[in-house]
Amino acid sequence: MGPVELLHMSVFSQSFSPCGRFLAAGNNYGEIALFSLSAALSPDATAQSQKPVLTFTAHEGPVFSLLSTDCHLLSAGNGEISAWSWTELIKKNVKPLWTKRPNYKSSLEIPEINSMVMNPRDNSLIVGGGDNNVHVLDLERGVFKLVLQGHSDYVHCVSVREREAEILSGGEDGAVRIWDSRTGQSVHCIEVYKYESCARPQYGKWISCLTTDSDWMLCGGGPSMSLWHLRSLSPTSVFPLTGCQRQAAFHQDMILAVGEGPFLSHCLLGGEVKAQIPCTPQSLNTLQLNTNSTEHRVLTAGGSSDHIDVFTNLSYRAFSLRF
């Protein structure tokens, strides 16, 4: 890849291997790169240790979403999801196990797939994308078994509340919908931009990030990032972060968020921004915490750059991996 392509590279998605020793990252050119964390974190690491051990083209368009199961890496691009064996990828064997397309209304339509999440309750894959619907793939049988219809525009993000058998989705239409995963019925619809404390009309109403932790939901995008109590369906904290947040995560008694701006924000649950840690990319799309291995427990952040920042300690960037 030439210097111009590297200059215009964006990293959209990341996922750690089940063993926690590798990181997969997807970019806007349809490539997935595999990095060895054990090599990059070793005391003898060189510049070469921060480069991919394997790079391959997975999709024609950008790799919008990556997700690991117990033994597979799932990747999503324009209108398709592919599965790769982690064992084979580590051996540098690049061949998809399968590629599936949701049941779209027309064959001319190739909507991007923006987000994927596993529902461990029934071993299904929840997929949200550009056709305004949420699709549910039964991974045992390999068939799409349910379509959740209700959004009037793109679905940007999906999340699962396993205990309550609920699926949550956030869209361009400004709504967070809560679905019953057993029936596929929409049980609640929260229009975040209609709450004065969250509304930011100058940025729009779209919901770009969404995550849950038991009875709590975190969402943001056009509206300010906010923390919601899902039993009362009301916002309890609103975070004074500038720009749109693209990904957020609950971590211990904190919230970590990335989006517009070259930093990782640490927020307290009460709404206070505790710190903003500088990052290499000028804006960030993806944030991942490696909980699969205590030895390689890192946080990685990627965005509008060919660099992926690695934090061994949440308060500063240790080094960067590079495509």
Given for the second form:
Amino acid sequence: MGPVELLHMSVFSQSFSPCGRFLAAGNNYGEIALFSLSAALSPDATAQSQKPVLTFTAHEGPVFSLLSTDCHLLSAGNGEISAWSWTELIKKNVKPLWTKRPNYKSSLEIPEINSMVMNPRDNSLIVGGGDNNVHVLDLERGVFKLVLQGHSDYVHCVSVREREAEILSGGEDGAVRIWDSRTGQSVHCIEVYKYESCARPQYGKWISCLTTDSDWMLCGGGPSMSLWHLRSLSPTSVFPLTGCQRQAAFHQDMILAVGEGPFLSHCLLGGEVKAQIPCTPQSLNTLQLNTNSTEHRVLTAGGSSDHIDVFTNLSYRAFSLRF
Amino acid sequence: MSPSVFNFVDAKDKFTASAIHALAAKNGKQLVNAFNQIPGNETEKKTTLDQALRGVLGDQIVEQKASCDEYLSLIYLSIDAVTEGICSATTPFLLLGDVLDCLPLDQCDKIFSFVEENVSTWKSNSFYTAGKNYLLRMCNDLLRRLSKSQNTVFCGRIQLFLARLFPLSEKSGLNLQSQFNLDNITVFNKNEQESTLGQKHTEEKEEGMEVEEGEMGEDDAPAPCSIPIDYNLYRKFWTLQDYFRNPVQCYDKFSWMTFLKYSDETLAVFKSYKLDDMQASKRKLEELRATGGEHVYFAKFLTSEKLMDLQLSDSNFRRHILLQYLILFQYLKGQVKFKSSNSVLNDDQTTWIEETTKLVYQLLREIPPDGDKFATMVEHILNTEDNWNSWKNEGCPSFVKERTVDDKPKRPTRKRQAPEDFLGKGPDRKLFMGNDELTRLWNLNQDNMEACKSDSREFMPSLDEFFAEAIEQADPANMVEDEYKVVRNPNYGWRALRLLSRRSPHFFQPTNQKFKSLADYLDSMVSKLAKELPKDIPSEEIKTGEEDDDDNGDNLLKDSNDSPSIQSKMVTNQQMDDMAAKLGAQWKTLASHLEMKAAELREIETDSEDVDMQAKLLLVAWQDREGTQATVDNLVTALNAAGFSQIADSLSEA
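Moving from the form predicted on its own, what structure would you give for the form predicted in complex with the partner chain?
Once more the chain from above appears, this time first in line as the rest of the complex follows.
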């Protein structure tokens, strides 16, 4: 990979291994790189330990989404989902276990898959993509069992509410739809841009980040990032972050958000921005917290750069992994 | 009798005995008496007493039964003895030294309090020169015995005592050559195996006063490395301490580059990791303050890598590090006499230091609580430090100001004369002011005040002149109508008031009459004035409506005011006799002017045949009727009205 390619690299997705010692990152060239966290975090880490232990091409197009189950790594790129075995990958064996494609209506254009999320209740995979639909894949049987139709433009992000068995999806059309996972019907539709407190017409109406925490939902994108109470379906706090947020997460009593701008924002539930920690990439796409291992419990953030910032302490960047 | 020989042993025993008695009696007189009684040379006796006292103390210590107070009373005794002049000045210090050497540390504390309290005694002339070296040695011995981290307060007390005892320029207390404590090495583990955390479990709790983020704090220390540690930062951070320990290294190019790199990284971490005044930390601080509030002091940094996160989130720790930076920069930039000649900074280094200083101050200001105050305080202290530095460079001159000696006798300065002394005292008494106008003015009258007092400057008119017109108008004979009277003119009225206030006593006499307008008031005033006019102006029949009332009012006031005018006196008998004689048969004419009723007149006529007597009766009746109003003035008026002006004159002249 020459320096020009490195310059134009963007990291779109990340996922930690189930043991927590490895990080898989997908970039816009369709590659997935595996980094060893234990090597990078050890006291005698060198510059070499911050390079991937394994890099392989997974898809033809960019790897927009990565997801880890108990033993598999699922990656999604240009309209297809591939599954890899973690143990095999660690042994540097890059043969995918299977590759599937949801039923797209048109076969001329293959829509990309933007986001995937696991529903552990019924072991299904929820996939949102460029065909304006949300597809549900039953992992046990390996068939797509549901298609949730309702969005009028492509789906950016999906999330799941386990307790209520609901699926949430946010899309380019500015709507956040809540679906019942059993029946496949759209239960609610929230058009965030219609709420004055959140709307930012100068940016647009698209929703690019969506995450839930039982009764609460964070969504953002064109409109300002806002915290919603799902029972009342009303926004409780709006966060004054400049730029559009691409990924957000709940962490203890704080909210971490990344998006446009070279920083990771810490926000409080009340709506104030507590801190903005500077990062290497000029704009960030993905944020992951390693909950699988306590020794390697780090936060990683990647974006429009070949560097992935690693935070051992949430308040400052410790070092960067490089493709 | 030949002088007795001085027997040392004998004398010592006697001193010892009397010292013990003196201690028991808490009175030094016995000792003084013993001293005076024993024959011998002063010096011999003094040294013997010293020995005796030391012996007593030694015995006390050996017995180990004595308490600190007893030692202290012995030392007090020795101080008194020095004041009396029977003991040499070094003895109290020797005794103190002995006591402190032999006692355990907790008792030394009490003895030292005694030393501290009596610092003024030690500083007094009789004790200072003799004792200062002893005191210094004693304190240094104590300091050596004490541990800096365990007995910090005691060490501090000793240092403070030394600071108070010695003047500022005492060289033994100064770090003249600006040397550094090169032994203060910060140890940190460069390998994972050497982690020091396992032993220091308790200190971790004290250090971690604020557990922010909560992320790492819950993990147990004994488990092997259960939290991710940023070794990179850890190593770089603690390596910096070596530069703070020995700043001279910074002048070396290679070490400087390392220092620069590590500092930039560390300060970048500080910059991105902003501390806030979180509620949780506030509560914890209050809890800490509530529990005894003893400030925990660490003589050395705790450098375990597992504490790194906690330390980074601690505001006090940050302040320590940032302050170290500022002190280092001050040293590097400062002019110190004892620096070697190749210890200079080049331009790049200077620029970097300046930029970083600004960053450090900004970071200091951001650290809660009270970041701004702390930063200004630090800046102030470092500025003061510059002064001390230059003081040391000059060789520590003493701060005591010498009284300056006056060499030159003061020449008495010639006082300049006042102008009035020399102006106009010349031969021809003519003043030349250099200017014609001024000369003219000055020669008219030199003294401005005198000139102002001259009559020609009197511009205020007299009452007669001003009121002449009004008086004439008030005369009913002239029949001037009210509206044409000059008293109705407000301008005239105002000026009249002013003039009255300056010239006329009538203005100040209170009257019960209520004047409806200024014109009425002025009318009454004018009538009063008319009466007082000089007699050569004939003013007959000046009757205004209020004349009688005015008369009464005036008389009343005049009587009560006790004015010295002759007119207000009561008519005496003698006067009445005289008048009666002069009046004679014409008394009836006067009667009408005195407003006697016809009935009364008939009565008088029947009373007496003699006309003089009748006149007298008339006057008496008048007097009876008038009472206090029977004044000469009124009588004169009536006489004048009746045409008896000569009688009136003679009356008024009387």
